[in-house]
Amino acid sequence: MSKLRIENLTKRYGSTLAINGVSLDIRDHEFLVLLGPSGCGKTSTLRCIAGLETPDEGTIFVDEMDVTDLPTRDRDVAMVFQSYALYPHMTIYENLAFPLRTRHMTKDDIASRIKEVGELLRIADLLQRKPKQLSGGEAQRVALGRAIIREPKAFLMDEPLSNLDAILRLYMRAELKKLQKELGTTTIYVTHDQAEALTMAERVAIMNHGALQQVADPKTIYERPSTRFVAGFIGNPPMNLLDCEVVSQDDDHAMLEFSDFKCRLPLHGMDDTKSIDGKKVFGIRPEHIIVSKTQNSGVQGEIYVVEPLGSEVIIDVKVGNSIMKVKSVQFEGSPGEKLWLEFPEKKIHLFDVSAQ
């Protein structure tokens, strides 16, 4: 297997800066997901690693060997595309055999390898079909097979599940994760779907505007987002983010003033009390807000709309001119009804206004 390293990768398309000085280490055997919105630079980064794009600056290493200027065929990485990129005029057997024939393997060795991969991916009964005769899930497994059969140093996957329906996508998500663990092949997986990223990855690298925002395991990404962008991008619904200002502070509490209300924040639950001053962005996840119909010392609001989701309920609460989303397991209420919201101190995040 293999480890990969990217140093100061930069790519421009005309006046557009697609990748802005990205540096990243991908460990041997690791499943790393590049996550971010459309146009953030994640696919361009993957294509540079594959050799399908030439970076303007930076260096790409595979097992400490500089491959930046090597052609794709000499990098020993396999890419799985969103479109599957199967040859429509070839049978599945011929599609799988093609990369092995280019390596001048014998017919017997090719047949043996195809049999092995066919059984692994449960496509052995599809080998005489053409791609147009396959379902989406079957085509996706064949595309994986064509990558696996080469036994590359790394897999590069560009949104391979995005063309599947929701139920099949859930199934293939688990299958892909299990397969990568069995093979142990270093994998870089690109997606804009946070559910895919958080459930599949060992580490997630979040990008925005061509730059890395945070690289960490899924638990850390969710519980300790390092930037306002990460906090607002991760979570369904995402974290509530409100502008506020620290107007007073003593040894134990800070008073936060929002546009329409104030609240006291205990300081002993915060990591760095020295940074709690001036204008801030207050953040709390919907599931961490405690909601009550009984008046208490919390912040008063009123129900704007209730969104039942079966096992849980999303409550949109109007607080002044702001809307805060609350996630609850059990709740009944009607628009216009008064509520009180409490924010557990250990679940509160404060971000600098200047930090995106």
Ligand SMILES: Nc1ncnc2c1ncn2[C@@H]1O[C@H](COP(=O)(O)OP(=O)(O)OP(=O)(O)O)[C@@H](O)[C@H]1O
Contents of the next structure:
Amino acid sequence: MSKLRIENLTKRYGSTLAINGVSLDIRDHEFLVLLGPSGCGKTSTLRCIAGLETPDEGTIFVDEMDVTDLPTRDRDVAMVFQSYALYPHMTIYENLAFPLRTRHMTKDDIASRIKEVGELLRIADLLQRKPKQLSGGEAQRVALGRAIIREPKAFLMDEPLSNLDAILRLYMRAELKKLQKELGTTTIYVTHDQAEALTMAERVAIMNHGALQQVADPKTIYERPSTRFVAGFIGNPPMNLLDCEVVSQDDDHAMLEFSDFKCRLPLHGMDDTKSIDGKKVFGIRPEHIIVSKTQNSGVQGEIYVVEPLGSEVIIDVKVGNSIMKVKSVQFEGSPGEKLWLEFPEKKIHLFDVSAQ
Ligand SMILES: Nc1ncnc2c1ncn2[C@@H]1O[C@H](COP(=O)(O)OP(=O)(O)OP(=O)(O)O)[C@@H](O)[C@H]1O
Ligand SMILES: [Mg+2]
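Now the other one: the form predicted together with the ligand, given that the block above is the form predicted alone.
Now the full complex is given, and it begins with the chain already shown.
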């Protein structure tokens, strides 16, 4: 069993507040992805959990044991970095043996453990090479091997695939997910790549400016983002977000006034209609907008630019002075053409202006 718990973690570097009161529970066997933009505090959080950084406030528990003041080696967690941090002068075998030797394992036990991990990660043929004689993917597997080999309570992985090219990255993403399932080791995986987060995670924890924004499974994060930050960060392209004001409301419709157009919004699909008044942020995902070249009850717009992506197309539509992105499977059109956009009621999100 190995659970991790962080309570009210805070870390400052001089005047920079890198982590701002983060509390998070990571379940036994869980693959949790910590996602957020550059500088939001992901690496700092991992380094605090690993014991490589001292938090200013907060407590870190591994299996209900307070490890906040324990040195790294006594926490029994293994960190995998973006740069593989293999010892260049040692062979792969020696690199793998190193964490075991420091634990005083016998030579025979070390050899059999390396054999096991070598087979698991398909690096058994590479053991006599030096790190510089490996491809990126091989070096990555060795780095994982070094974390796995001593069977830690948890893996802390900081963008471990970011040095790989796009194709190898996709391949390693799937491999790593499968491996984590097989080993069942509780894992926190840091990335700023939302596709990586949504495809790999059991739960995603989204951070911004040192604070947690939402912690949920990928489906919930996509379908019910709790803040406008999450809505605008997830999705490719992310959700369209426009300021609006709810100016009138009857039993089943609300009138939304945008800076230069209006939209009548049916209310029966919304979760909580009572709170719909005043200034709001209207959100709809590009893939949920229905686009039509014939006039309908939707909002009128004009094609600004069309971006074909092979299997689908992104249409930038000018509505008033705003640009809305629409994702469609099949569409042909040219800039300046008029079209009409419909927003299916169940796909509309309204966020509070104050929520970040
Ligand atoms: N050793 C340090 N000294 C001073 N400031 C630091 C230090 N390490 C991190 N910071 C600052 O703390 C904030 C959080 O940094 P952190 O490295 O945790 O971000 P990150 O989310 O991992 O970003 P990235 O995706 O770019 O790796 C940033 O503003 C960064 O500049
Ligand atoms: Mg980082």
